[in-house]
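In C-alpha cells, the next block holds one chain alone, the form predicted alone.
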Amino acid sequence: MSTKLPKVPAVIVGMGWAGGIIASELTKAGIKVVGIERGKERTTNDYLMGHDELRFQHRTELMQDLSKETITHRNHPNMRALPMRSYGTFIVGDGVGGAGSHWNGQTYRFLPYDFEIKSLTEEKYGANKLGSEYTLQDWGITYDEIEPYYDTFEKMAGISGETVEMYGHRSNPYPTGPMVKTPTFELFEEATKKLGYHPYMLPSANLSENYTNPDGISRSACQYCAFCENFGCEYGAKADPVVTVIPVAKETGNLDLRTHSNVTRILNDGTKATGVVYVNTITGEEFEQPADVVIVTSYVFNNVRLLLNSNLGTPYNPETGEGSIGKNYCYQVSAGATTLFYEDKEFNNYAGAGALGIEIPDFAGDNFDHSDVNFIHGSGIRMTQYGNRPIAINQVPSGTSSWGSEFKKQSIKYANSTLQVKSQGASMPHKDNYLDLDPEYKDAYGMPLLRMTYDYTEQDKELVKYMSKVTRKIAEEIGADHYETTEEQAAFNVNVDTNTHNTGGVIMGVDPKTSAVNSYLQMWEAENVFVIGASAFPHNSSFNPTGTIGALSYRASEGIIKYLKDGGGSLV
C-alpha cells in the first residue's frame, strides 16, 4: 500500500546533468520540484583521498548494483537473452550526479549534418545509400536551433577548448582555452598537419582554468590527476551536476531532493501522467507523489524500461516497424585503432585527465566524400592520455601470454612504451537493434528487466575497415618500431566491449508515428510526460553525448516552465 504524498507540479526521475539542469532551471523560476534518485547523495568529500582503482573501477563503487537491476542482452531476435552480470560495455551511475559524476569529461557538439542526417545523406547520395533495414531520421531540429543551448551549457560547465571550422558554427568561443598539449600529443600533431590533417585539442569538462560560471559557481583548475573516468573529482575542477546546476536548485529552496529512492512506476491514463510511485530502497516502503509534470532523466536504459513497465507510449515492433518506445537503439563503433609500440622510448602514461586528447575533424560526419564507401558519418580519429590504470591496463604485443612470467616481464617493458591511435566512429540505427522487456528475467522489486538485442551492423563493419588505414596511416607517420591494427569489427560482446555511449529508445522526431518526443522532448502521447536525455538521439554521432545532452535539457527546461505556465499543451 502506497503513502500518497502531497501533490507538487514537477518531480523529477533522476538526479544526473539532464535532471540537474532542470531541476536548476525551473527551480531559478520559481517553481517547486521533487528531485528523486534511487541512490545515494554525494560531495566532493566523498572523493578525498579516492585514488583507489580497485574500489571505483573493478568494484564499481559509482555504479548501478547489477545483482539488483541489470540488462539482458542477445545479439539477434531469434536468440535467447541473458542477464549482464557484470560491466564492460557500459558503466550505468547510481547516486546524485548520476554518470556526470563518474564521467571523463569529453563535451563535442554533434554536428549540423547528425541533427539533419536523412534530408542531407538522401540529398547528396540518393534514397537508397544505405537500404532500408537502416531507420535513420531527422531529429526535428536544427543545428542553428539547438547552438544557443549549447553554448548555454558550456557557460554553466565552463568547457575548455578551441574552435574547429570544419564543425558548427558557434555564437561564442569556448569559456576558458584548451588543456595543455603533452609530448605525445605534439607527435601526434606533427603527424596529422604532414598529412594535411587539421588537429585541435578536444573539448573538456576538466576545467583548464579557474572558472566562475553565470550561475556564480566558482571552480578550481584540473590537477591532472588522471582519476576521472569512474571516479568522482575531489577539486571540483570536472564538471559534475554535484558541483554545478544542483547547489543553485538547493539554493533557490524549491528542490526536495529524496535520496535511495527508486521509482518504479508512472501512473497515468494512457494519455497524461498523474504522477509516480517510488520505494525507499532503504526501508522498503513505497510512496505515491502526485504530479502536473512527470520528468524522465535517467540513463538511457532506464528512461526507455520506465515507460515500458508503466504501458506509457507505443512499443516499437521490430516485425511491422510500428511503435516508437524501445526503437533505434544504437551504440559506438570504436575499433579500427592502431597500437604503436617501442623499444627504446618512455612516454609519462599514467598521468593525464578523462578529456585530455588531441583529435583531427576530417574523418567525422560528411566531412569527406562517402560517394565510394559503403557507409555513411564518420569518426573521430585521436589520441588521448586519460591516465593508465596499473591494474586495468597492461598493453602488450599480440601473441603474449595473458598470464604467467612472460605477461608480467612484456607488462612492465611496455608500461611506458606504447602509443594509441584510436577511432571512435558513428552508429546509423537499425530495424533490428532495438529495446524492450524481458519476457523472463526480474529486478529486485519484480519488474521486467530491460532486453536490449543488438549487434554490429554491416555499416558499422564498413567504417571500422575504411577507418583502421587511417590510424595506421597516421601511425605510420608518427613512427614506432612495431604496430598492431585492429582491422575489423568482431560481433558485439556486453560483457566486453568498452564503449559507454548508448543512445535511442525514446527518440525526438516530427512526426507521432516515427518518434517518441518532440523537439521539446516532450511525449506526443502524454503531454504532461517529458523524457530527457541520450535516450532522446534517432542516431549516435560519433562523438561523447554529454554535450548534446545537456542543450536538449536547457531546451526543455524552456519547454516545461512554458507547459506549467501556459496549464498545458503541446509545444509544437
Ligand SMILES: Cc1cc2nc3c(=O)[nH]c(=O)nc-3n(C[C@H](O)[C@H](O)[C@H](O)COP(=O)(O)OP(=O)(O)OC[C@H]3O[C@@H](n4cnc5c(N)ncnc54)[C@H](O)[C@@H]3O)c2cc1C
Contents of the next structure:
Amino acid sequence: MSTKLPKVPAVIVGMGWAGGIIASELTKAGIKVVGIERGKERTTNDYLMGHDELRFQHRTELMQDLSKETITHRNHPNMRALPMRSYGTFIVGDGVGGAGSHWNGQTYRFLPYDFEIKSLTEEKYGANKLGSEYTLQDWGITYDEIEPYYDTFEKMAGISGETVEMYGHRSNPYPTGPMVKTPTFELFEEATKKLGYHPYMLPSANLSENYTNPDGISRSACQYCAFCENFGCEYGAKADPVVTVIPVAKETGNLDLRTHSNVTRILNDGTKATGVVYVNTITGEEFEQPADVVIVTSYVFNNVRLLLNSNLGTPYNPETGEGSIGKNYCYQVSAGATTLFYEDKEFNNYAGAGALGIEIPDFAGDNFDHSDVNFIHGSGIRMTQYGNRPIAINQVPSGTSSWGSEFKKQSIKYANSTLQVKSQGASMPHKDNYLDLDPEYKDAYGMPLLRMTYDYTEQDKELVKYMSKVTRKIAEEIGADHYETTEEQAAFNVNVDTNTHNTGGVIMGVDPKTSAVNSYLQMWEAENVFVIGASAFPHNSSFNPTGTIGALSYRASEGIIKYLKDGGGSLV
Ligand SMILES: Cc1cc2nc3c(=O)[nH]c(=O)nc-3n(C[C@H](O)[C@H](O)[C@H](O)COP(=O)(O)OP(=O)(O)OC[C@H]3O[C@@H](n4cnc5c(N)ncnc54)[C@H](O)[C@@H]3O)c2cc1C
Ligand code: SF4
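Form predicted alone already given; the form predicted together with this ligand follows:
Entire complex below, previous chain first.
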C-alpha cells in the first residue's frame, strides 16, 4: 500500500546532468519541483584523499549496484539474453550527480550533419547509401536551432576549448581557454599537421582556469591529478551537477530532493501521467508522488524501462518496424586504434585529466567524401592523456600472457613507454538493435529488467577498417619501435567494450509514427511526460554525448516552463 503525498507541479526522476539542469531551470522560474534520486547525496568532501583506484575504479563505488539492478544482453533476437553481472562496458551512475560525478568531461557539440543526417546523406549520396534495414532519421531540430542551448550549457559548465573551423558555427568562443598541450600531444600535432589535418585540443569540462559561471558559481582550475575518469573531483574543477546546477536549484528553496528513492512506475491513463510511484530503498516503504508534469531523466536504460514498465507509449516491434519505445538503440565503435611501443623513450603518462586530449576533425561526420566507402559518418581520431593508473592500465605487446612474471615484466617495461592513436566512431541505427523488457529477469523491486538486443552492424565494421588505416598512418608519422593496430571490430561484448555512450530508445523526431518525443522531448503519446537524455538521440555520433544531452535539457526546460504556464498542450 503506497502513501499518497501532496501533488506538486513537477516531479523529476533521476538527478544527473539532465535532472540537475531541469531542476535548476524550473526552480529559478519559481516552479516547485520534487527531485527523486535512487542513490545517495554526495559532495566534493566525499572525494578528499580519495585517489583509491581499487575503491572507485575496480569496486565501482560511484556506480549502480548491479546486484540490485542491471540489464540483460544478447547479440541477436534469436539468442537468450543474460544479465550483465559485472562492469566492463557501460558504467552507469548512481546517486545525486549521476554519471556526471565520475565522467571524464569531454564536452563536444554534435555536427550540423548529425541533426539532418538522413536528408543530407540522401541529398549527397542518394537514397540507397545505407540499406533499408538502417532506421536513420533526422532529429526534428537543426544545428542552428540547438546552438544557443549548447552555448548555455558550455557557459554553465565553463567548458575549456578552442574553436574548430570544420565543425558548426559558434555564437561565442568557449568560456575558458584550452587545456595544456603535453609533449606527447606535440608529437601528434606535428604528425597530423604534416599529413594535412587540423589538430585541436578536446573541449573539456575539467577547467583550464578558475571560472565563475552566469549563475555565480565559482570553481577552481584542474590540477591534472589523473584520478578523473571513474572518480569524483575533490577540487570541484570537473563540471559535475553537484557543483554547478544542483546548488543553484537548492538555493531557490523550490527543490525538494529525495534520495534513496527508486521510482518503479509512472502512473498514467495512457494519454497523461498523474505522478510516479517510488520505493524508499532503506525502509522499503512505497510512496505515490502526484504531479502535473513527470520528467524522466533516469539515463537511457531506465528512461526506456520506466516507460515500458508503466505501459506508456507504444513499444517498438522489430518485426513490423512500428512503435517507438526501445527503437534505435546505438552504441559507438572504439576499435581501429593503433598503439605505439617504445624501447628507450619515456613519457609522463601518469599525469593527466579526464578530458585532456588532442583530436583531428578531418574524419568526423561528412567532413570527408564517402562516395567510395560502404559507410557514412566517421570517427574522432585522437590522442588522450587521462593519467595511467597502475592497476587498470597495463599496456603490453599482444601475445604477452595476461598474468604471471612475463606479464609483470612487460607491463613494467612499457608502463611509461606507449602511446595510442585512438578512433571513436559513430554508430548508425539498425532495425534489429533495440531495447525491450526481459521476459525472465527482474530487479530487486520485482520489476522486469531491460533487455538489450545489440551487435555492431556492417556499416560500423566498415568504418572501423577504414579508420584503422588512418590511425596507423598517423602513428607511423609520429614514429615508434613497434606498432599494433586493431583493424577489425569484434562482436559486441557487454563485458569488455569501452564506453558509457549509449543512445536511443525514446527518440526525437517530427513524426509521431517514427519517434517518441518532439524536439522539446515531450512525449507525443502523453503530453505531460518529458523524457530527457541520450535516449532521445536517433543515432549515435562519434562524439561524446553529454554536451548534446545538456543542450537538449536546456531546450526541454524552456518547453516545460511554457507547458506549465500555458496549462498544457503540445509544444510543437
Ligand atoms: C566513466 C565515464 C566517463 C564518461 N565520460 C564522458 C565524457 O568524457 N564526455 C561525455 O560527453 N560523456 C561521458 N560519459 C557519459 C556521461 O556521464 C553521461 O552521458 C551523462 O552523465 C548522462 O547524464 P544523465 O543525466 O542523462 O544520466 P545519469 O548521469 O546516469 O543520471 C541519471 C540518474 O538517474 C538516477 N536513476 C536511475 N533510475 C532511477 C529510478 N528508477 N529512480 C530514481 N532515480 C533513478 C540514477 O541514479 C542517476 O543519478 C561518461 C560516462 C562514464 C560512466
Ligand atoms: S584531473 Fe582535474 S578535473 Fe579531473 S579530478 Fe583531477 S583535478 Fe579534478
